[in-house]
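Just one chain is shown here, as structure tokens, and it is the form predicted alone.
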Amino acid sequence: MKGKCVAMLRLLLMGVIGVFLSAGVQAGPVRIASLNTVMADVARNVGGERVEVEEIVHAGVDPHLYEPAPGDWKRIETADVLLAGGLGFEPYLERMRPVLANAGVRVVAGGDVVTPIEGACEGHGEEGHHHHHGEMDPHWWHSVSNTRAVVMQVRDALMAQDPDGRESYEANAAAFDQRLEALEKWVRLQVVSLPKANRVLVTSHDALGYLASEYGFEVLPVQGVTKSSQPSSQHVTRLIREIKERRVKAIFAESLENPKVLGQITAETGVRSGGVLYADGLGKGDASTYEGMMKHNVGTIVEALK
């Protein structure tokens, strides 16, 4: 009799588990793998304690040079959700999609919900060859309004993956959006303090197009739209002349890119270094969160160009 009861209990438990699985109930935290540091920060803010975020590409890794290693593939395939910047920022993502679809991994690319601007950024493609991102600038996170749209995209993806967490995701996303709204106002107030003639950004790499478009700057990149090749001597000569003519106040390096020619331009123009900016994602220390990165970049720019 006792054995029959145990057997019936087991069958009952198996039936209950089957019902939960067939209903798509998330077992444990949502496992998130991220190829983009900004997307990872958004997921932590929206997901809270209901998610586990693993950064495949983390701060300090140049996303333009990254290619998934076999170990990375394994971690990605076993995730519930994969986050990416999109708009071609991860040139290997398209070849991943069929594999991820078969593995049941939900892919969320931030670039899918923003209005892209023109511009291209060369990354690192297959077989070690450089791969062009395309006609659209993939660095959408330098516009706070874009990031606010991505917050809602991540919220919706997590609710679809984990319906039981709906209230938590909605509350977290609303709280984060409120902070981003305040951040956006802060950025605009900072920029307004700069005379329009001073709003010229000389940078290592042309990755701040959304910042320029959204907040009224002009970007004069040392390396144009690529990071893989040195600029021509003609380009450097023209840039030096324009910097002198427009009396540019400062030149900015990037945390992951500081071409030798930047030192040459600084020496020949006499313009000082304005500091280091985080262009391709988050950094460390005060720039390790999205809000911190934006405050660091905007604060550094405004202080140097006053």
Second form
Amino acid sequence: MKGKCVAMLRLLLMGVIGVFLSAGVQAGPVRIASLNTVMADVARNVGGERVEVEEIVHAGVDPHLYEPAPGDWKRIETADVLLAGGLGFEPYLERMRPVLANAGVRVVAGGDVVTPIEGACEGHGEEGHHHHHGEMDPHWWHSVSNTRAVVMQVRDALMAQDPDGRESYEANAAAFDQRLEALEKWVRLQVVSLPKANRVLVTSHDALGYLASEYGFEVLPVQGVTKSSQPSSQHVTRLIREIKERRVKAIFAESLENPKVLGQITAETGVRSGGVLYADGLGKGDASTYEGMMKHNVGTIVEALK
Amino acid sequence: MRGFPLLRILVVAGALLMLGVPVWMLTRDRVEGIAAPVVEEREATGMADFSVVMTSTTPARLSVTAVNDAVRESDGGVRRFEARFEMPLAQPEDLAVFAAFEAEAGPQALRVEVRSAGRLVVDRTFWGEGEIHDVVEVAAP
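Switch from the form predicted alone to the form predicted in complex with its partner chain and give that structure.
Zooming out: every chain and molecule, the one shown earlier first.
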């Protein structure tokens, strides 16, 4: 009798597991690994308590320099979903894709749903400069409307991964989108207090192109979109001349790495430092959320360029 | 009332008309009514006058401002308010517009028309409840 009961319980248990597997039901929270701090914040806002977000690349790590360590590979392979910025921001991502496909990890790259813009070309106007256009700017989150598109992308991915959470994901995404709509208007109302002639951003590297194109700024970067090469002396000379000619009001540093020549440019032009911007993702303190990071950056820019 | 379908149609049509007229008045293309501007482009300085006409569906306190310029504000609740700004012709500044509606309930609309030398530069309509605070982007005419 006892043996029969155990056998029946086993059958019942196997049946329940079978039903869960065949229906694609998520057992426990959706495990998300993230290579991008903005994507992680979006996932936390949309996923709420139904997700567990592990930041492989977290605030304070320079994503341009990061390469996944063996331990990171393990953590990524055991996740349900991997979040990335895309558009080449994680050059190692393409190498990862076949492995992730085998492991059944769903890859969500924010850059897939935004309209990309081309990164600025560092060497324009220099002798012997050869064009290498076509490099897309991967810093899409500096446009709030791009982030709103990514919110919907993450919502859809989570609904596909965890159909039982549909209602929760839809409600969370709608609430977050409403906050981002208000943020978008806040940014416009801040920027309108800046004379158009003052809307020139001298930054460490070319990361604010989306902000520039959306709100009428011009970016004069010291380095290109990838920070992969040091600026040439010709480029620095031209930049110094342009800063002086255009009477640029401030030069902005970045929260992570800054090229050494930034100090030289500030010294030679006599232009003051406008403060620190978060270009490659979220930071700490008031910039530890997407909304906080955008408010910090826009507030710093507007205050310095007035 | 129940037995007269024609009467019901008339009542519904009347109600729709009453609701629709203010919106139509606000959003229609205004062919007449705007007098030829008395302003002239000041070529020597590169400055030009820009006239801003704000029209709201219901009375509201209206204001508009451009960077480095004073806020122009209506006296209390009005449905139409006009202001003038002198701005660089090649790169006019964007405008921050604000409307605080006297009627608190229901959606309201605010139309903003910007003209320079008689030419319509911007024509935008904003929708909101209670108040509207937004930005009108002004490109060179």
